[in-house]
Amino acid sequence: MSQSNYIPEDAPFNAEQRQWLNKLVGNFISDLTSGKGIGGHGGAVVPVTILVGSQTGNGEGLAKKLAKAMAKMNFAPQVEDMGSYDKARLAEEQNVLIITSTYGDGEPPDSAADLHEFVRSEAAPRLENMSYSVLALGDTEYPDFCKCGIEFDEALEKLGARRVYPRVDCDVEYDEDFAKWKDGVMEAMGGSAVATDESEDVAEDGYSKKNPFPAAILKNVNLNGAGSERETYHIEFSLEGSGLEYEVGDALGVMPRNCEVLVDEILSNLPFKPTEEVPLPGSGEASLRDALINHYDVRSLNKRFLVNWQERSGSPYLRSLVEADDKKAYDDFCWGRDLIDLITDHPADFSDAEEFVGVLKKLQPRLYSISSSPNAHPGEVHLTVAIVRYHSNYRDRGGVCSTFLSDRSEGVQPGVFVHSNKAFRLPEDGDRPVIMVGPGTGVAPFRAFLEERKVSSAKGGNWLFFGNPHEEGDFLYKDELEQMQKDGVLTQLDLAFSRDQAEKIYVQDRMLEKGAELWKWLSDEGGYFYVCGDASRMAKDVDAALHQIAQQHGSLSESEAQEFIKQLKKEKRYARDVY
């Protein structure tokens, strides 16, 4: 084939089409070899590795957007999941962009844990030839805001890498910060922000987080029995006409509404008329009362909010709190307090209602693990929601969204959207066994898993560890799970009702009791291991039990057990949906 004939003669094109394609390919190769870059934007092609640490998919989505924008300029981006990235490549990297979230108690996402540990260890190489920048995703409601991204940033700098653009720490509303960081790093790495094609940012068609679907509630029942100290609601929504699709393992975003009684109390302590028009987050206007019920967060306090409030308040206590800048003092003050406590105990002056709402955050959707299979319940999506109620500082309080769903949703169609979680999927091979650990509402995705395994006639075994305080009143989905056992869908069911005996028993204790068989499912049969629930305690205890099982029943040393479990994660055979 000659230099100008890149398209084979037997290709299914006529002479004119073949001539046009040969010219197009020739121009493309010429651009690359002449240093103009892909698309002729000018400048040599710049290789960029985008490393992603994502627990629920937000980071992965932003990495794809970034790569798409960079590919339209003189960059050659490559998106790499940190969980499968070869650490040996790090020393050879020229340009690295890190996008990572933080979850739990300031922990890295599961996929990022190994690389996060490596770059902060003595084994990490010097990185003087690397240019980098970090986009950190977080939530200011949590004390260790963006901790994982901050630690990656500090570690790379310590290893000698050159920061080409300052780290950006994003709150839950990250679109604007991401756009700023994206343009900044491209310009710093030799691109041009002006030339960026923003076509990937066009509005999404259909229903999404920005345009949630108003879903009718078909069923809303408390799963806990009489006498239980807990409330756990099973809620079924209709998706008919929405066009929304989901897979087992995904989450459902629900747009909550603030309690009208609380909002009216707030308004009664402010000098503004409830009917006064105020701007809404993003765009639009509404009455102050409607804005506080449906659009602004009137519950969450954090350091940033207190600093803004103190500037308008004459409170000596708040001034001393801000001046001391002590993390524990902030956390202690914010816990169990809402906006109403500031208004009544530490009042502030605002020129008008618009200035008042200007210090408030946007009311955020809540994500819940989906507890249904779309193939078992076409046109529906189910949730398993723990209702949060507590008393603090002389007030009864509760979770914004959970009490909305349990107490204030009658006759309402809450806005919902699907949040994909590709990191929490059943194995493609239905012959593989799955082990599921889900105490409390952590059982939610595993109800969906079991329904899906039944519908798909998967042959692999299914083993569930479930726990709660008491069997009487707290055995969620008892009838369904026992029927699945009878039907042969649920191979094994191990229960841990912690307060039904003198010595407390938890799911990790049941795992250790069945350690030999659990190890066989994982090592000999290639099983998959899933955990859902509390990140700060349960998930850590389960992880420690898994390491202990690997050592005791796999005859592995401590370091070998660690490597075995790291490998499970890399193979996506150990997945966690924790919060």
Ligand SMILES: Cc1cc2nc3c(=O)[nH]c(=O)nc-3n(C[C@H](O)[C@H](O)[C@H](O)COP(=O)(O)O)c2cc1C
The other form holds:
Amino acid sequence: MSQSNYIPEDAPFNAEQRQWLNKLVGNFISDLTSGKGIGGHGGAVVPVTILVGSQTGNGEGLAKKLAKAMAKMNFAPQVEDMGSYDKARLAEEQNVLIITSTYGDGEPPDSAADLHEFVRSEAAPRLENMSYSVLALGDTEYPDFCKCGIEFDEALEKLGARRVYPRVDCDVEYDEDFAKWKDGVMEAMGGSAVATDESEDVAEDGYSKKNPFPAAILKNVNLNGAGSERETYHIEFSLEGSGLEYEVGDALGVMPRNCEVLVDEILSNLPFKPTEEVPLPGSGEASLRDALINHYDVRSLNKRFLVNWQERSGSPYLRSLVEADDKKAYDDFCWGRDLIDLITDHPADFSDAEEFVGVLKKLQPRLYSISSSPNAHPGEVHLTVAIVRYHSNYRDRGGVCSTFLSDRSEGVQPGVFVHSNKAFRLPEDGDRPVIMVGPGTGVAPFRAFLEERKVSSAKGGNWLFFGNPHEEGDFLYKDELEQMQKDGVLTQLDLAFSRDQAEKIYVQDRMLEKGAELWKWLSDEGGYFYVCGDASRMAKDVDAALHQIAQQHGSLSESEAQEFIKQLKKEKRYARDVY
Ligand SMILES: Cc1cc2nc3c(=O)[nH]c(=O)nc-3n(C[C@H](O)[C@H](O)[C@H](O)COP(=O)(O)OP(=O)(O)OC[C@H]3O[C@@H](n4cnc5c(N)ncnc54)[C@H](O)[C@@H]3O)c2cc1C
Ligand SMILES: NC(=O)c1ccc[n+]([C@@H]2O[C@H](COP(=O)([O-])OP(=O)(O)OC[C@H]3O[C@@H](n4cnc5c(N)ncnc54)[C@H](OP(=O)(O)O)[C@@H]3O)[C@@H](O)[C@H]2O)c1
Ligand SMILES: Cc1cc2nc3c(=O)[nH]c(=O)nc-3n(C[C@H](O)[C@H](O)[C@H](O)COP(=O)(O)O)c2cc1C
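To complete the pair, please output the form predicted together with the named molecule; the form predicted alone was given just before.
Shown next: the complete complex, the earlier chain at its head.
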């Protein structure tokens, strides 16, 4: 049912507030005209605050879906990004739904860090008047599965809030769990559950994660020169005819295919016919070989998988591993091993091929930061992909998606979809300077940023810190970056070639060398600071360097520097796209 617009478009409210007010007025009028009296429509409008902590947009997307569903019922939902949410409001909230992912090694996403710290601190208020529930997003491949959501759930309970619906911990395939949680919380909060119409998403969004666009590859080249130990591919896809649109800062999802040689080796060690029909994850059927190439994860191992496998295997080694239940022993076993190692070294019994695929997980798409601006390359999208290759347990191995793109994509149109990342955007005001720190493949979104700043004739300065092992062979996009410098678009370029001298030099060393100027760009000129690339080491060290610069050149104490950087994040002037 469409909603009437009682609140003028130019009234000083955002879209959600306007929707909520329109609904409130609509209900009021309908109650009056129906003679039911105010609030007599079977339940007053229930205000609900949906707090989202999201790094790459999954949680943000779910929060929007939840708000849309709630707005169709007797709820007035308001979605709040945890990063900009005013903590002082917490004590007043009656109904809170938390949707948060987990990042790094069991850490909160950047936008959730402050609130996560607050609710677990002495400063947090009692929350006896609050009803709440948590949807935790995560990935069972990580040891600290859904840790941030679990910690929010525990903290709110400790503060006296009433959990109206149990927390749901979601793995990468979260749609079903989300739908259950959504219906459950709406019922628990006084609405009535409605069936989820999944077809709505596809119809609304066109090509999407569920329905990827088969994109022709226009260009696929290794950016590293001869002699380099690295392989980083620049890949251009055509989006012609897809209707897909993206903004700089977004990522592209790519559906990989497993290596046929590996799948044939797996099949040669199993007693099943490759042509046998098996069910696909979700729905449908295909031959076993096709299913293993295109639909199932035939690589990654984790504790859950090993426990499952051990039950069907006579392997004494696996039995002792499972019985010991030691996290480190599991991690050590899984690191550098795949399904093929289990099949050959610890065979298991399956009654048929259907039972075998039943233990496998669905093959997942991989995300890549987009390295082109749609305004510089209409109808195209570009990626910068590091190819993963390593040798372990007597085998040469390769990353599923990166080697698919480099080695096995000729003549193939890989399925792609746009993954929006609203937290990683250029400033709206083109006069603001931007500082970009992107070693290795971290340079990807900054190539896009620079192209966009050029096309839009933005006047603000652009400063890039780039690093890689050697200048010779690893200076990605060297010609383009040097041309951007000549054109005056790239105002400053600082390079850290880590292995060109005896001592390692990293991007954060270059930042510290230029600390005074960097501080000036950030504090005096209202600059924006962006980091992209490795999450586990680089992004942490760059963050530490930024704190050091704030103390040294801003004359701030340690806690003042922390506050300054928290504020930068709140103002969305410090954004990270790290993986
Ligand atoms: C938001 C986002 C943006 C991203 N942007 C980019 C980008 O712009 N460019 C880019 O290249 N990547 C990017 N990535 C990473 C990308 O999504 C993939 O994770 C990456 O390409 C590896 O995928 P794969 O399928 O090739 O490898 P997988 O098949 O997933 O294999 C990787 C796994 O192999 C194992 N492994 C790797 N090396 C070793 C080793 N030496 N020994 C033992 N085991 C090992 C590890 O278990 C590792 O997790 C991004 C990720 C995210 C989440
Ligand atoms: N989370 C992940 O799993 C993850 C994340 C990023 C990359 N990778 C993998 O690493 C390979 C290459 O990735 P990439 O091209 O993006 O490059 P990268 O490995 O991130 O390296 C880029 C540059 O960063 C340097 N570096 C290493 N540690 C650093 C630190 N603590 N602070 C700052 N700089 C640091 C490297 O130096 P040295 O190498 O000389 O030390 C190199 O010069 C790929 O196989 C990719 O899949 C994995
Ligand atoms: C670099 C990186 C680290 C992650 N670390 C964890 C983790 O420690 N625990 C976990 O359960 N999930 C982890 N995840 C998975 C995310 O939580 C999951 O993909 C989630 O759907 C992301 O939601 P978001 O896009 O809303 O941030 C990690 C993902 C990435 C890319």
